[in-house]
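There is one chain below, alone, in structure tokens, taken in the form predicted alone.
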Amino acid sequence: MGQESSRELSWGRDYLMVVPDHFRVEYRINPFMDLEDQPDPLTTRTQWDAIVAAITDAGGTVTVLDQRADAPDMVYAMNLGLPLAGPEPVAVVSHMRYPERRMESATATAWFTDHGFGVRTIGSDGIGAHFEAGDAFAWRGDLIVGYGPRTDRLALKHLAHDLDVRVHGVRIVHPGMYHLDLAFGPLDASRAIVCPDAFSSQDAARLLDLVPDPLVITEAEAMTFCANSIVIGRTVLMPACPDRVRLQLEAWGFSIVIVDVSEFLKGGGAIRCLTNPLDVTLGRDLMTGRGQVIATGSM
């Protein structure tokens, strides 16, 4: 273990949520997601709770949006958009695959330009290219972005362009993780939890080539959500740790807090869907000066 090895996330401390006041499952655009099977509001609103209290207790902070009374899955915040901190603030707000969620964005960009943002968009209704931001993270000085169930592959020339990033596409083609944070997690500035099976065995290797460190989890692994976590320095706040994924986590020097999240899974989400960080920073956490597109195949 080198000296990068033990160096934190210079991100993950701040974070926007959105209260649940109006989470329920109206329609089924995962395979999670079950019309017989609504959230109980009241323990809803609990685990929710519970997750800020965790966020506060290990040293984050939390900003709340109210969410739209038209709007169930709008608890889950990273899908809003891509806020990037720095001396210019910019934020890309999501244009969601399902038309069931695209109101969200009209919020986001409000929201985002009322807090400093400088919004820009990826296509609109019937018209450019699909992007949603739990697809992306930035992560040692370049943007990885998943593509096929939500995003599209078109949106990573965009991404690249408008930011002037370097962008490294991987396809998604597992159908219950269908965004790219259910299958790949940063932890450290070299670790990460990356469950291959969720992509094609091309793009699981370049994957995998991206991270010096990886911790590979298994598709069953994968399936209790854990890599859907946030890392707030050395503290995994976790919806689920399988045994071995404990094991190793701990092995490196990490302490675990199991928040329950059993009504947001029927959603489909867990602890990183329902949080969107808004302290990654161009300059810092993402190298502008190098647009490109990294990706299988020819875009």
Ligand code: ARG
The other form holds:
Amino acid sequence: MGQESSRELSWGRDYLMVVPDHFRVEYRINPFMDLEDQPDPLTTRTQWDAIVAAITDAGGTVTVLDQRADAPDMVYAMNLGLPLAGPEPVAVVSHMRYPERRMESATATAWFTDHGFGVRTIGSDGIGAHFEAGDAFAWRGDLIVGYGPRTDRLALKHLAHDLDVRVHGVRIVHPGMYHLDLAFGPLDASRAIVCPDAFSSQDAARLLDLVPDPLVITEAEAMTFCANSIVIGRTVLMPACPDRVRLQLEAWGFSIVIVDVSEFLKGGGAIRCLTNPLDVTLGRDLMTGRGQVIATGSM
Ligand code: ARG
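Given the form predicted alone, corresponding form predicted together with ligand ARG:
Below is the entire complex, every chain and molecule, led by the chain shown above.
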């Protein structure tokens, strides 16, 4: 598709965010967390406010949820669950890999229920499959789900069945890209940022096959968290943007807004992690009954 423009994403205007009143690094569940390097509370709040302002300036909206005092990572709202809008809104609440974050799901369940979402859970049925919503993206009517470091492969079956969608599973093998949203980021209807180094080579190829126009980034570029950006129409809100990535985004007609989120990088997350899109719809609205998992190897 080269330099022509492509349709904007049908989602990504309305976000849920968690006010960072109790954000700190209390344990180490990813390679970025260092108990000796704590976020400064005032800078944290200033940076969070700047994200809210940038979303609003770009034409988006933010709904806020208070942070539980006992859940320091709850600021990474993307992981609360996977909400799907439409005539019958549903939200799949995360069943976190690490017990340190599991209390967040009770608050997420209450919030989604209060806001009209039918709540689904994965893994709380005794089977124990973990699912973290930072591993799941709507893409061209289907779902792409990363598994390995956080989400279990078994969760993909539940997602496909419960949501009646096609799920493309991709195995994450890079410890620094422990959630899909650190290595993959939809930009518009045909373009997405992809870091192949995050995935098994077979699955990197499968993922690239799903994206007509990928913006392929290197491991070093991904470590700037540039894939962990959000897109509102043709505005990309990014924590950082390597020059090469900027050139391609601008050639495609995107405008780039950088928001410094240094304090949140200390917990291992950036702008995508801090925002949970509430306006995502999937092919399920077409009622095509396609619940199936497509992944490497047999499921
Ligand atoms: N400290 C959090 C964790 O390790 C960071 C979560 C980042 N969120 C994301 N969607 N990638 O769970």
